[in-house]
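Single chain ahead, by itself, as structure tokens, in the form predicted alone.
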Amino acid sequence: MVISFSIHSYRGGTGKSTTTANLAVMLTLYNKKVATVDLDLTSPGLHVIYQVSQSQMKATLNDYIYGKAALEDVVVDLTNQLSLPRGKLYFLGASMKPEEIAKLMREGYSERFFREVAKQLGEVYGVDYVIFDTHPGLNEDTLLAVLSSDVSFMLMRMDKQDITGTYVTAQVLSKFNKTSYVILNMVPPDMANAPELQAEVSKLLGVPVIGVIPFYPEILQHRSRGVFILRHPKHPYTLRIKAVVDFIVNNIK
């Protein structure tokens, strides 16, 4: 049975797309079939990290939403392109055309859209996980994606505004009985290694913190040129991503 996740944050700049891409690839290394859906429709970026060219995308999510293309036309199989040794990785991208972005922002989409996409990806491609990379904030479209997913992962930096916004988001999701977890990202190294940090933030937010990822300048220097963990399999960042995936595989059924 397919499980859908949303990767969300209250504010921008938390590293959602980078985290999404690396979590997805790590899941394939556990021999899982994963589909990543770029729902940051105002500023899509997953295709950059995956190094997917516009010519590879026969159609976009925008085309599918408006009935101009079948889902199969949107799905890009990245398994061979990324030389993944096991599992499967699929990518569904959004349009970069300003007029199509504007149209979608005006008209929006329904909750049924997210559930239907996850269902079809499970039935047609046999995926184990569908990961929706959403855009930040608490607007209607993002909440639809988050509430339509089985599980929400909220990325948060250790910044006062981010902490406050994530707390509010967590409270909203709890009203809908949604299962949510927090991943702390870009945490100052001295703070990230404090053994009590995870428990303290979990208590503060009322949501379990399942990962603490320090700030690594190497991630910025990488500049989204490919999936970091594939190029740096022994880097501490890779081990932190692996720890999150261990939790997902062992605890979310």
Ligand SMILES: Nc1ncnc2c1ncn2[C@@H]1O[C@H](COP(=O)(O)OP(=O)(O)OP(=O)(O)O)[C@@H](O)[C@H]1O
The other form holds:
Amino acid sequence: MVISFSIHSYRGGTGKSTTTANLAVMLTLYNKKVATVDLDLTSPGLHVIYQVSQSQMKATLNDYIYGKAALEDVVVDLTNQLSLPRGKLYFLGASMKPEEIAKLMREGYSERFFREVAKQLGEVYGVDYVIFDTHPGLNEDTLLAVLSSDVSFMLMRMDKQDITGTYVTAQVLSKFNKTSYVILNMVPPDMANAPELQAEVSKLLGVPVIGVIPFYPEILQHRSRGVFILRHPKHPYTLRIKAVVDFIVNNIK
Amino acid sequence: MSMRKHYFKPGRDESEANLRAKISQALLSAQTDIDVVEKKVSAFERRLEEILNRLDDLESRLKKLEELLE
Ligand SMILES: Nc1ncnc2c1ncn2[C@@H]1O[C@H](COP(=O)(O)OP(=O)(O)OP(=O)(O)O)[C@@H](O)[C@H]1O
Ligand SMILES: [Mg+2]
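Could the form predicted together with the named molecule be given as well, to go with the form predicted alone?
To see the whole picture, the full complex is given below, headed by that same chain.
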């Protein structure tokens, strides 16, 4: 059975792509097969973190969505490229051509796409998890992506705008009985040390907080140089990612 | 892996129009009580501030204690 996740945030730049890539790699270390899908059309970031070149992609997600390319031509297997010792990691990237981006933005995704792509990834590649790295914001199309996946992860920074937006998003999702979790990212270190933080945020949002990830300047500096946890297996960031993956593996079935 | 490749057939289900309508509705009603939301978030921020201050306080007291013990 494939389980699909959406990683979403109200504001941009909260760390969706970084978190997606690091969670996915951590899941492979648990011997899981994971596919990551870049749905953030206007600022795709996953391929940069994975260091995938355009020439590795035979076709794009856009071609697949329009029925013009097969799944097998879109999927890039990164397992060897990233020297992952176990599991499998796949990447599905969107087109970088402005006219193709605009077309898809205009026409929107269909709900069926999310279900179909997850199902096919299960059939063809035997994946355990599909993670959709979504476009930020609170609009119809992003919500369609969030509501069409099994579980929603909302990433949140501890600033007023993001807290407010996430609160509203959580309210909207609760109307759909969506299974949602919050991961706090880029939390100021002093705040991350407050033992009450997790419970306080869970109480405010009415959604369980399953991860508190501090702001680490090393991650910002690391930017675009591969998946952080692979380079820094002992870093506290890696341990925080591991805690989230422990939760996923043990509680989301 | 099977030999036949896997394609997606574009097109929307009837249920999708339904879901989209529900989403629009939910978005609309979420906009209406924004004042309430802001009050809640402000209250949360004050509580967080208090927690941090307490933590700071605790840390400085611990430091003083350490200094005394040295
Ligand atoms: N915990 C963290 N500590 C420090 N820097 C971080 C952390 N998480 C992410 N970053 C950095 O923040 C920047 C934005 O992250 P990322 O691109 O993953 O965000 P995003 O939500 O995908 O952005 P967008 O909305 O543009 O798609 C990157 O430079 C990344 O390295
Ligand atoms: Mg991104």
